[in-house]
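Form predicted alone, single chain, as structure tokens, below.
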Amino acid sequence: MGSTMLAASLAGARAQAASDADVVVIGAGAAGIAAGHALRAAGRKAVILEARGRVGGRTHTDASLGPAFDAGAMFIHWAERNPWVQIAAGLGVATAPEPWGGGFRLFAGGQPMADADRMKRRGVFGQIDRRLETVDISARDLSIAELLGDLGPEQGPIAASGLLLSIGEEASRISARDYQRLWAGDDLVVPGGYGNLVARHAQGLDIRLNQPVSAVAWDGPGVAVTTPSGTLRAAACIVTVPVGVLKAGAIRFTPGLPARTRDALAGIGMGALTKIALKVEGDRFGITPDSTYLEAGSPGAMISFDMFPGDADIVVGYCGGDHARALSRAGAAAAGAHVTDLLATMVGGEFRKAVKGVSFPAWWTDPHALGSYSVCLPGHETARDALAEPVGGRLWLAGEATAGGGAMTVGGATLAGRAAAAAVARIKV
């Protein structure tokens, strides 16, 4: 549709229903908190229903068990660019560099890594990245599996692994081409909490919690969405849910979305990026806040764990992949467990009564979420820009998932909020 029937929708939709909104924001994430702002700058009445009790989507600063820590995003990710960094600015809250002074320790099954593993691994990292300046993708896709197909069943899965801690994801559901358009630069970190920052920017807009929305209809002039309090009646939408939820049916759309959409999505997994979080207090074990202990026996069920970072009482551990769907699947108790006996096993078995509290965001299970964020699939590395296109002038579709080389970040998704909102307020009515 073009601008001049969209004016006219945007202009019918006006008359129908001038009480509702302009456009309607689904999803109070940073894409639709990034949405809100740009449409209110651009005089647009904007409402943001949001399913959760809570706004930031998968930011969200967790502290439940006392010690808080990002549930769920935690850099800012090439900060060269991230619009968080003037955000945070802007806002007074403070960022920083990732801290790297508790040291590293490599373990397997438990017990302190071999040094002829260690070896062994360390001359596998990096792998991907010479592949990818060496292997021409160009005719065909490839999985990153494929990619370091040479290195053997034994070294390819280890130089893999470390995806499993940055993607979620196993390298065979990787697209090369996708992974290889990833924007890359320095890293900072927000001392008082990425999801705290994301909630104190979301402040001033038209955010209704606790508003799942089960249905959106966009057959008429406008929009309608359906809400547990009632339709909303809109000139436009913009989506910005995550991948997950699109494809579990959870909102129907009618019509049903075009073949292309339903395409791009089929081309798009979730992640699995997992965090366990365990309080514990009392004795330290010699350990020096802001460690990272490594489980790597198994490149599969790899497991990274920060020790008291900040000095705080609390252990965070990450996993990725099958392995972290499974722990998802078990739930909290085992998964606690699980992490609790892996880390007695290394530190001693009195760290089982240390142990106070468990948290688990487990993102994959999550039904607001099924999924740590966007993985392309091995050939379908133009899914992100196909889901990126307005549908029917009416609808559009943006997040982590759509922002192309930003994929995967807060920041990319809140740059593709404000597109998303600048291509309904270039609308003149």
Ligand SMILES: Cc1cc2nc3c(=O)[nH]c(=O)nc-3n(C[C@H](O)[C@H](O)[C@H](O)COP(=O)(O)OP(=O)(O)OC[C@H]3O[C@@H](n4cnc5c(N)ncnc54)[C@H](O)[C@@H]3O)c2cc1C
Given for the second form:
Amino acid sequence: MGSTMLAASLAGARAQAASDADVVVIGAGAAGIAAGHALRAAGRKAVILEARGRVGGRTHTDASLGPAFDAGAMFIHWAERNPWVQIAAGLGVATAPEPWGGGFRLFAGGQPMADADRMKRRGVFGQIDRRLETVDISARDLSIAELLGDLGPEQGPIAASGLLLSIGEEASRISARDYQRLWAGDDLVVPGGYGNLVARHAQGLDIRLNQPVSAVAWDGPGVAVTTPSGTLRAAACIVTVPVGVLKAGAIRFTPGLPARTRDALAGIGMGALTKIALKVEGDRFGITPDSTYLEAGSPGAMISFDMFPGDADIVVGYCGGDHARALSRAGAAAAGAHVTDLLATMVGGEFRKAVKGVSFPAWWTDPHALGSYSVCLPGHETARDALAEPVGGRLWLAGEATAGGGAMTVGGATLAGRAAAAAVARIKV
Ligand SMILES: Cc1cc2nc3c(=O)[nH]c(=O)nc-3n(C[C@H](O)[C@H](O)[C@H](O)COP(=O)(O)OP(=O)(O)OC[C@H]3O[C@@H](n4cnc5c(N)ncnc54)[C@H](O)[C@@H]3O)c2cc1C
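Can I get the form predicted together with the named molecule as well, since the one above is the form predicted alone?
The complete assembly is shown below, putting the previous chain first.
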């Protein structure tokens, strides 16, 4: 085919593609999938464009080592009101209470933590919640580090260190008001994998994989969304890519996003929670399956290990904040070596020989995530609501970052995707 004919054929394909969507949804994570279902229920034709070769985004059940683990989300948080409890039930997928019944051991530098240090930790446990009840943050937002300031330079970081595993971020970069707003409740897990459940829920939607969106033009009557395969035109667009991806400028908006949206983005960062999984074959080293080993010698480098969950040949480490960022930049081999060394100190040098593989979902350096989940910076606790405001009557930013008290979670992303779809469905297409 000559180049003119090829161009004509591509133009034809684009023109055809241009007519086949009411709404383009960018991203096939929980928010994009929820938007797709809601739009379909409202009788709107939605096309979902996904950059990766898989659906699910920051939910992914990784079976690359053999035994599977959830590389991203694992818990159905605040299960009392989380839509995933119903979605799982509807699909006949089992959910269960948290499985950790194997006990808990605390280490410092790979050695059992000294009693005096354990007591110090116990003394500061729960200080964040206590201060949120007693410190007045109505006049001014504080960082969690400021909130804990009077604990002093030794105890403050210990009190804050749990946030590295829950929020994935350093206490100095977390808004106390936003933190206080986050919903709480019971957690459930999905024994067959939360990522697998989300992927299953996506079945039947018009999702186009390997379609990284590079541009969204909203200067005409509707939107024009560009991927390497061409440009899709629609009346409206729901953008569910992570805040990290938006902030990196991976999608060029024409005209640029309004100042209010840009300010909102500037007020939200991305945490760096990550997991590092090792395949560990043979010996269990006397370790009770489903136990937790916590290395907390240096609060900033805290790392928690789920030891042989479900008695499978796998150990899954978690860490967050700047320590996780450094490991992500170092790459899988270096991160795997680091946790292997640490575990060998904890359980014995023979551990090294039993390690047969590493899987490192480094969300911080993953170009389609650029972080684990959104975190409001101190003083920017209104940013989530501002980000959720529609742009020009045809662009909606959705996803976990816009989910208010449900932010940071799969359930929140789902509610945000549904809310954006409901708003889009009200406009004339
Ligand atoms: C390690 C870790 C543990 C977590 N644990 C939990 C937990 O236990 N419970 C919980 O509820 N939540 C947890 N979360 C958070 C949860 O995974 C997210 O909040 C949720 O999955 C976000 O869904 P989303 O649809 O907003 O975004 P995403 O899932 O990130 O979906 C956005 C999609 O956009 C795609 N995309 C990116 N750029 C482009 C582009 N240019 N063009 C097209 N597509 C693009 C991405 O590939 C992705 O598929 C965890 C996250 C991590 C990283």
